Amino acid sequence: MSIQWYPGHMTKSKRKLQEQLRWVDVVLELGDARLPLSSRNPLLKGLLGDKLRVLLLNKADLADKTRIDKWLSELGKECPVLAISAMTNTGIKRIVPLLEEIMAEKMERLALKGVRGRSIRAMVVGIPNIGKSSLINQLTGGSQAKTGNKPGVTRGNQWIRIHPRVELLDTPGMLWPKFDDPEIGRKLAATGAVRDEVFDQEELAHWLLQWLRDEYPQDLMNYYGLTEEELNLESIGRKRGCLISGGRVDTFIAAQIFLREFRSGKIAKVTMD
């Protein structure tokens, strides 16, 4: 069953994202390094068309690094891509460098036509809660751009110097019409691209928890001190204190700080992808 879920700013998003494409020379594709394809929206690849783009794959803190290194490798065939964290300032410092490299032709043939000193323009698209506010500010060595840790927090667009040779077009994040994989549904949701609200929080708890009992079952014994056998939610809404009357567990609770936990990375560093 496919999932609906497009909020009406999200159309406009679309249609404002194809009107600005022709203002910027290239695009920042922001995805999570926890899902290196799961996060990446598969509308923008129509819309930007042959526009020159970089993947940048944030949160790579949370992320399993021998995963991500595969990914990085194949995912490299088909765009410059890097590996970031906008919450520790990893990899920031290599992105002005890599998109004067990539626009160093194109600058070149505006020097030859007299046009000097122009600006790189850039423009960060990717879908919400996905960090962009959090990397604009790192960019930008200050709180220039709105942050929040909900999706849909940034609505408005603005141009904002990162570099003295670049500016950069913040855009909102832009989720796609409907999660035709379940799947994929499932994961946005687990990391918190999704709002809350849109899934039942016990049933994504149960799915995740069995995901990590088949992916990452060390660390998750390892991080609640629990047996394989007691790796369930009442067991973990125990652990957590989560009792109501009758030494009963409130499972909603629980999940709810699974989830909590499961995204701040403390459980393990995860690639889901």
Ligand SMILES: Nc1nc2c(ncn2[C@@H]2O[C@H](COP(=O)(O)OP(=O)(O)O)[C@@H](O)[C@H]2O)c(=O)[nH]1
Second form
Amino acid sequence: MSIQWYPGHMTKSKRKLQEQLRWVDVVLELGDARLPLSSRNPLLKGLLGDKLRVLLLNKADLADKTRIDKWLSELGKECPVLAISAMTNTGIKRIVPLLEEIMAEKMERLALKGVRGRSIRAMVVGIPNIGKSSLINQLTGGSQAKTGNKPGVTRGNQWIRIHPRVELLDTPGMLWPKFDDPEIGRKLAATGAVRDEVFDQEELAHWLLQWLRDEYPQDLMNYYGLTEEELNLESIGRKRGCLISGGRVDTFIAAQIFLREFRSGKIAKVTMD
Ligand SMILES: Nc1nc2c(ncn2[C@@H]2O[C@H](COP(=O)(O)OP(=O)(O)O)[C@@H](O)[C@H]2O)c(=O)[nH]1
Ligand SMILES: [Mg+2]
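Please give the corresponding structure for the form predicted in complex with the ligand, as opposed to the form predicted on its own shown earlier.
Every chain and every other molecule in the complex is listed next, the one we just looked at coming first.
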């Protein structure tokens, strides 16, 4: 469920996140493979300091493979990055080996200080609806095998063992979506990352339709069985039987159906950034 973000919410989330960060070695930053930039909060970088980070572009099952590959090499310059799907379980098995790899040096340093056999401590961080709970479920195999309370983990947070050498904080870190840029806001709304009530559905549908006509015209035409000239909300509504008296199309209902079909990935696999 997405939330409307007010400054107060942001301050509270930020404080909680800072508290959680103290206990982990590495952060699994969750982004949306359809929005490799817009689904992430740029402030995270500052909050992390020199803490290790892995970027996981989730919902890859809904995204454009060619475009993701480009983003992987681009964003990979900044930190290790994987495309995953917490829905289809894609890429999940690559996470632990990656954590062990990037933590190897720190573990060696700890071993030199006499600290041996300590698990890697990780946590999942991301905006609402990005798939944090789904990922935690995949990593824990749905098991609630908590490893018990540990010093420092207050307010009910617990560690879950996901591997003999890796533990995960059971409560994900919350980041707030950053949608002061209207373009980013529309992309987040189109993918369902912000609550529907925040945007005018019909306006959003018109914008998305135009965007799809520009970026993925063939997929759009094939899915609705319409010609390029017919690619408008009226024709889509007619195809879906959204009629009101006088044979006119109920464009509000048509907009809702169109947005739902887009979000399910049925129309096209897209990457909007
Ligand atoms: N298609 C798809 N849907 C996903 C994926 N991961 C999560 N979801 C869906 O996204 C929605 C939000 O997921 P959730 O784990 O509750 O997100 P959270 O708010 O970050 O904890 C749910 O409807 C999930 O089923 C994914 O990889 N692919
Ligand atoms: Mg959740």
